[in-house]
Structure formats: structure tokens, C-alpha cells
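Form predicted alone, single chain, as C-alpha cells, below.
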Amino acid sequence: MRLLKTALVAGALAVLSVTTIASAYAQDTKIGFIVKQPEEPWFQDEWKFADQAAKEKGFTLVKIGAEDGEKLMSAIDNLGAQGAQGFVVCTPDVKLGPGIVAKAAANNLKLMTVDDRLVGADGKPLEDVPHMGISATKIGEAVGQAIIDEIKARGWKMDEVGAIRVSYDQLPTAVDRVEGAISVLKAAGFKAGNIFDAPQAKTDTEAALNAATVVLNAHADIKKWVAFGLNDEAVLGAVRASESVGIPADGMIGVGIGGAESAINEFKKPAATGFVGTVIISPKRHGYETALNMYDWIANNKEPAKLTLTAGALAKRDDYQKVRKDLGIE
């Protein structure tokens, strides 16, 4: 009996020791999460869900905003100086890829990207860097189909409708999204000559409003419009522009991408606006799962998949709460 008790105590101590070591290791683990536009709701949500992973696993999460290449490189050096072991990044410029990889290696940091995939000098993706992103073309196609369905529901004649392509062509993801939408529009009989480019200086609502206003003023004879772009902010900017030139809500069909707080707030307004829907892409996976993957890579030497693509779901004013719940956001 004494031997049995001794064995049980020894076993319990061994389990306690392993648990204590694992807990201590987690406390020593420090992971950076760098985003290009920390003020945007999407990135705020990514950070929120990354914080969840940090609390669950007990590691330290260092959140850094880096709006340009210089700030990004400084942030990586800062993480290295803090003793971090790795970081997740959404870069302000995908063409910085080789420099980011080199800087991470110089600081002995593991590297994973989220949202925007790094490219090399030849413009091709750096496939050795683990990445979680969105099937941009498919997301864009979903936007295009939502627009076509709404055009039909309103009984509009396709050749009387103008389309605002709110563009940010220096970002490949942005190009893929809008071109995906355009491919569906054209396949449904939308006139290519009625699709107008509205290049935005930044990926926020104000820049999109300014860009879309130029298009609307240049084509004041068109009274029915649709709008699409990189994200919700791009489309909200186009909707605000349409309102500013006197186009009523029933003369605009805007479908965004992201399902950000700005889109949800639009749905909550007492009266419907020209922003009719958003293809929600869950920031939960992009924040929580990438942070968790980085932790597993550091703690358990389990490298993340080289490429993970997430999907989206269309949400409208009358069903956005259910869609968010189905995606695990609420």
C-alpha cells in the first residue's frame, strides 16, 4: 500500500511538473501582431481575437501598428529586442516581402503573414512564409452576384446602371476582389463601358468618398449606381458620395467586404441606406487562429500550413446577426 501511495504521489508530481513547465514556457512566450492600419475596425477585431488566444495559452501578445515600411522594420527590431520568438504581420506593402523575411531572420523571429501575402522581387508570392488570407477572387465574385441579385430584385435595366469600382490597385488582394466582382457583372450582361474606376489614395472611407465623388460628378446623367471595392470602408465611401450628390438610397446598391463594425452600424440605422450588404470575412480566424498557430509553432515546433484561405458569407440588413453568429463572431 505504501509503494502504491508513493507511486501515485510521484505520478502526480510528474504531471504537476510538466504542467508547471508548460505554463512557465507560455509565460515566457512573446508574440508580435503587426497591422498596417491599427485604427481600422477589421484590425481592431483581429487584435481582439488574438488577445483571446494569448489569454487561453498564457503567452504575451505585443500589438503594433506599422503604417509604412520604416515603422514595420523598426517594429520587427523592437520585437527582437524584447525577446519575442515570432510575429504575425499584415504588411503596409507586400513588395517589402524579401526585406521582412530578412529582418525576421536577423532577429531570430518566426514569421507568419495574415490578410495580405508577401511577394518577391518578381511579384510572385513568397510561398515559404506561412499565410492566412482570403480567396480574394471568390469573395469578389460573391459581391458581384449579390449586386446582380439586387439589380434584378429592383427591376433595374442593366444598361441604365453605372458601377463604381473603388480601386486600390497597388494591393493585389484589392485587384483580385474587384476583378472577381466585375467578372460576374459582365457575365450577367453588365456593360463594360458603364464600369468606372475610382482610385483611392488610402483604404479608408474618406479616400473612397473622394474618389467616388469624382466619378459621380463626371457621369451625372446616370441615376442608378452600384459600388464595390476592397472592403466595407471603400463601399461606404461610395455610398456617402452618392448621398452627397442627391442619389437616394433606392438608387444605390453597395456591397462591401469584411463585415466590419462600420458595416454593422450601417445596418443598425433606422432607415436603410444604399449599403445593402457585406460579404463577412471572419476576423476571428485571422486573429485568433494565426496567433494560436504562431504559439504552436514556437512552443511545439508545429509549423502552420503554408497557405490557408478563408471564405465569407453575404450578410444584409435583415440577417446580419444570424450570419455573424454562424461564423462564430457573436
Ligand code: FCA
Second form
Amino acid sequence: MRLLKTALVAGALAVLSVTTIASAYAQDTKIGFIVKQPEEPWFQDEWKFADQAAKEKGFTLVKIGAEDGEKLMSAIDNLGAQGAQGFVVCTPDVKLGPGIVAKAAANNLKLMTVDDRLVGADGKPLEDVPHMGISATKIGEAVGQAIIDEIKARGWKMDEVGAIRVSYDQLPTAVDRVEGAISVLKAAGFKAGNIFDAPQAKTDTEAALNAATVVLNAHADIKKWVAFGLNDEAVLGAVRASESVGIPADGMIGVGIGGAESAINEFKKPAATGFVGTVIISPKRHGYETALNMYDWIANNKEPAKLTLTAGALAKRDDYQKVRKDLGIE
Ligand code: FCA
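Same protein, the form predicted together with the named molecule this time rather than the form predicted alone?
Time for the whole complex; same chain goes first.
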């Protein structure tokens, strides 16, 4: 009995010291979260949820915006110099893949990507780097379906409608998203010849507005339009362009992807605009979960899944609050 008691006490002490060590370790854990476009609400939300994970687990989160390759490379060196153990990144350019992997290794940092997956010199994804992205094709299809449903609800003749494909083809997830939408449009009888490419120089609203304006001016005979792109900003650019050439809100059907503040502000406007909906994706999963995955990798040696693809849910002016709540992002 005495022996048993001693063993129990020793066991309890062991547990205690492991816990103490673990929390001391958490305090020393430093994780970087680098994003390509810090001003975009989606990335602000990702950071917000990553912060939540940091608070819960007691690690330090270092948030860095890196709009180009040079900034990204020095951010990684910087994290190394600060004694960080790993980072999560949404890169400004996926082709930097091998360079990012090498930089991370040189700084002894664990690496995980979010949103935009790194590619190698052959254009194929770097499958060894753990990644969390959206189910791009499926979400694009949901956008296409929402557009078709709205075309029908408005009683438009498919043949008289033009489509603006706001594109950013150097990014594979962007291609998958718009091609998903196009496949549904075509299957519903949308004329392939009426789909026009509007290549944007950057993935923000201004670049999309410029690109979409060119398309609208080149096809001034078309009065009814739909628009899609890789995110809400792309579609908002197309919607703003349509307004600027005098197309009324009921002549435009734009459906975005994201559901962060850019879309919400649009839904809050007193009068409906041509931005009719968005497929809401989860910054909570992409921010909180990736940060937590990185923490578990560092602190508990638990490597993240190589590939996680998250889902989306369509929302419109009248139900976006509920959809956000259901996704746990209110
Ligand atoms: C890409 C886009 C972002 C967001 C994210 C999930 O990084 O640029 O706007 O849609 O994927």
C-alpha cells in the first residue's frame, strides 16, 4: 500500500512537471503568420483567428505582411533571427515555392502554407509542404450555380448575357475557382463565346475594376452581365465597373468568394447592388486551425495533414448573418 502511494505521488509529480515544462515551452514558442495582402479583410480575419489560437495556447504570434518575394524572404530570415520555430504563409507568388522551402530550412523553421499552395519549377504543387486551402473547384461551381439561379429568377435569356471572368491565371486556386463557375454556366447553356476574360494585375478591387472596364467597353452592345473571380474583391471590381458604365444593379449579377468585410459592407448598403452573393469561406479554419496545427507540430511533434481543403456556403444580402453564424465566424 505504501509502495502504491509513493508511486501515485511520484506519478502526480511527474504529471505536474510535464505540465510546467509544457507551459514554459508554450511561452517560448514563436510562430510567424505571413500574408500576401494584409489590407484585405480576409487576411485580417485569418490573423484575428490565429491570434485566438495564440491566446489559447500561450504562444507568440508574429504577423507579417509580405506583398512581394523580397519582403517575404526577408520576413523569413527575420523570423529565424527572432528565434521563431515555424510559420504559416500565404505567399504573394506561388512560384517562389522552392525558394521558400529552402529559406525556411536554412532558418530551421517549420513551414505550412495557407490559401495559396506552393508550386515547383514544373508548376506542380509541392506536396510535402502541409497546406490548407479551399475546395476551389467546388466553390467555383457553387458560384456558377448561384449565377444561373439568379439569371433564371430574373427571367433573362441566356443568349443575351455576357460573363466577366475576372482572372488571375498565375494562381492555380484562382483558375480552379473561375473554371468551376464556367463549367456550371456552360452546362446550363451559357454561350462560351459570351464569356470574356478580364485579367487583373493584382488580386484587389482596383485591379479588377480596371480589367472589367476594358471588357465592358469592348462589348457595349451587351446590357446584361454576370461576373465571377477568385474572391469578393475581384467581383466587386467588376460590379463597380458595371456601375461606372451605366449598367443598373438589376443588369448585373456578381457572385464572389470570401464573405469577409468587403462583402458584408456591400450587403449592408441600403439598396441592393449587382453584387448579389458570395460563397463564404472560413477564416476561422484557415487562421485558427493552421496556427494551432503549427503549434502542435512545434510543441508536440504532431505533423499537420499534408492537404486540407475547406468548404464554403453561399450567402446573400438577406441571410449572410445566419450563414456566418453557422460557420462559427460571427
Ligand atoms: C487567395 C485569395 C484570397 C482568399 C484566399 C482563400 O489567397 O487571394 O482573397 O480568397 O485565397
